[in-house]
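Consider the single chain below, provided in structure tokens and representing the form predicted on its own.
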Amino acid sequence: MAITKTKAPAFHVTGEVGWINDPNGLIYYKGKYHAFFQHNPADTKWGPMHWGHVVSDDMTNWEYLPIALAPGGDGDKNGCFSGSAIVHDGKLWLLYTGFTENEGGESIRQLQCLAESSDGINFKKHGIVIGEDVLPDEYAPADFRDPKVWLHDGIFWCLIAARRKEGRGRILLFKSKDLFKWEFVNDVFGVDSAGIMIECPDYNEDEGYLLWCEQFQPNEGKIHLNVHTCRYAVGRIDYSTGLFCEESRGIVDYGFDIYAPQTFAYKSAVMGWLNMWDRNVPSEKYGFAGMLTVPRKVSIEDKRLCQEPIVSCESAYSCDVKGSMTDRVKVGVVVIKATELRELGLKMRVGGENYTYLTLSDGEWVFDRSVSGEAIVGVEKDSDTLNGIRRMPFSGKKDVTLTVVMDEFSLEIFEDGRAMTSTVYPPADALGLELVADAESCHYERYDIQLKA
């Protein structure tokens, strides 16, 4: 079908047209940041997966390159699913999941394929390199995907999501001397996931954390309400045993709309899919569906994953807040710094009866998109979701910095290293911002995104 993009976010990555989901192969190569992503260029629905491709000098302004991988080769007849990238011998290598549908069900094959490039643009496929011959019998080759590759002490290592034939999701570790011949090492956790299937494992050896996603996981209070969620564990892989030595764990993001976060190779920064499975996507009518989050600097502090947005921007307006203030902003970054903050109410994208509301209430941040604009509905039926609510713990520190990254269809909220990310679809002319704060002191600053022509 022919697609025309009629509207787009100002600086978040989308496909040129069509559908996107997971970020893939995040890496710095030949002087550019590369971000690949799952992409269906022919429709605004999920379909035959390609690898879309963008590059950037500053991680804010992204340039489209030709599609890097398209289905149809040995092992990827029906799709080039998620994976990761590594630089080796001056070349850019992509390790990704090849999808062959066969007759469906257990006859599906998801096996790991390899591609290489000398220029970071054109890729040569090498077919399947991690096949059924190295997958232990107790795991299903129909659910075996999303390889994350890295180099340690001269050996290539790879985490891959898998499912036990009589169980749930697992994360498996493999190793190789040359990227072509791999051997199984271990099941890094050794227990089933809470959700039906694990996806998109990601390991950052420098910082010491493991990310993964769980599909159809049960609710856990009012924190894990998304039926598909992103988790992290602080710790390190013991290469002698192939086990992950966990120190703590938590949730990656407290908002409605983030999935499949991946770390940039050689840099402690992540991007995720700024959307969610099993929900409607109102932007379809504009010719695109799905975005990527802004890159986020990540660190481990007090055994907790912390994130800060990476956005090229410059100060445009600031003021001290004496109780309340108003502004107009659709695209930009808002930073609110307060001392002895007791209460806060922030209405964003205000226009007529529409607005998105963030409040500080009873020791937690409460995000409310119930009257943001076009309705976003999904499979979750809990009261918070039905009322457009998500919650995030408040640090309670004496000095508080609240940061909101705003674009046409999204809000990414940060405080004390925690993040809360959600899509919104307000009217185009909803530009108002209203802030009420009860604090010893409060300062407001708005930054404009530095967009290149």
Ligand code: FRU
Contents of the next structure:
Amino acid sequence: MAITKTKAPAFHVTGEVGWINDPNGLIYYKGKYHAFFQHNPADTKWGPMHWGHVVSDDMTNWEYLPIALAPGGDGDKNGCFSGSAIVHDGKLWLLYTGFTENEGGESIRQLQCLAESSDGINFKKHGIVIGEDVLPDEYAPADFRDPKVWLHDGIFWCLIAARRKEGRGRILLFKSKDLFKWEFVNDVFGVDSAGIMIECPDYNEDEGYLLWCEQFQPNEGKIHLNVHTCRYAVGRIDYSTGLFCEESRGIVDYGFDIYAPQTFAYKSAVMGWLNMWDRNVPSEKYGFAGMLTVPRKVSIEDKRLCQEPIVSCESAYSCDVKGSMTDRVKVGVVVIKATELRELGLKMRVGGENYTYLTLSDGEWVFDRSVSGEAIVGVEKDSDTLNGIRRMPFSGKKDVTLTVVMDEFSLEIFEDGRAMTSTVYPPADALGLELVADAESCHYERYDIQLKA
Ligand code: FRU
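Compare with the form predicted on its own: the form predicted together with the named molecule:
Okay, now the whole complex, with that chain kicking things off.
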């Protein structure tokens, strides 16, 4: 039976209908921002992966284009998995993982395929270009995916997630002169990941950072409880050795629901999947599952990855906060600027018994979605997760700016470049906002999203 979408976020990307996961092929081409994404248009569950496609002029209003890639071709019989895009000779090229299931397990093949387009809408497939023949024997061709391509000094370079047959996740570097013929360069870290497998490596040479995700990785104290996680390392690839010269590392986001962040080609901005593996998705009943985060400008400051949301918005309301205040907002951006902030309590999407609570206490931000609305249950069994809690360090700076990007089903929280992203499923009429702040001075601003009709 065909599914229909009966509700949607106001400005976050979802599939036109059905399931989506990772953002793919983020790029600026012929005057538009293009975002592709892992997509199963036939169901609200993961399945045969297509590449869905949206474009935008302003990175806030996105418009659907026809599905760009569908499985069933040479090398991608059972799925067109994640990948990236590059402009070359005026054309838009997609490098992605073709998935062939065979008999499952180690007989699966995940090999890298190429497709090209002259109009940015219709794609011609070229089949496998990075196959088993160029993958060194010690890595498993059953877990070899998510190519991220870029150009450096006239050579195409590509990072691909892999698994050592006798070990765990690795990130491999390949190079090519023409996008068709590739050779292996090196294993950029040269050590196994903490998680059982790495996914979605991403490299931004301008800012100097590498991103990747790990599946089933161990807890790292209370600050990092997601079983599947996104990490970054600051540094640069040494093209003479193919090794990554690392200066520092950290996690990309402190919230419940973000995975597979990818950087736009030619721009230091990322989008991530605003959802998480191994959790129920309450929006399935509305005919969709999975969203993308808003784009975020990324910079490296003091060897730390800093993110700032990119949202077209206009000022709608502002006031000084003398101790406490209330407002009504479901979709928009809320900015709280405070000097000498000692304590803060921000209740969002308040309605009836429901609210989502962000507090500042003991030098950390504590996000609590335990009574947000519909329950989201995952595989993590620690007490914070069971109580709907995630934590993010507080900058402790004299002047603090807290930004919350709010949409129907998500809250993206930013302070001093750190981000904390989570889904929430409150009743549609839960609009209340209540702020209590203990600070030298505090100012509240609300912005409306500039949505095109
Ligand atoms: C990450 C991921 C990728 C893969 C894709 C399949 O979320 O598992 O490694 O290419 O999703 O949909």
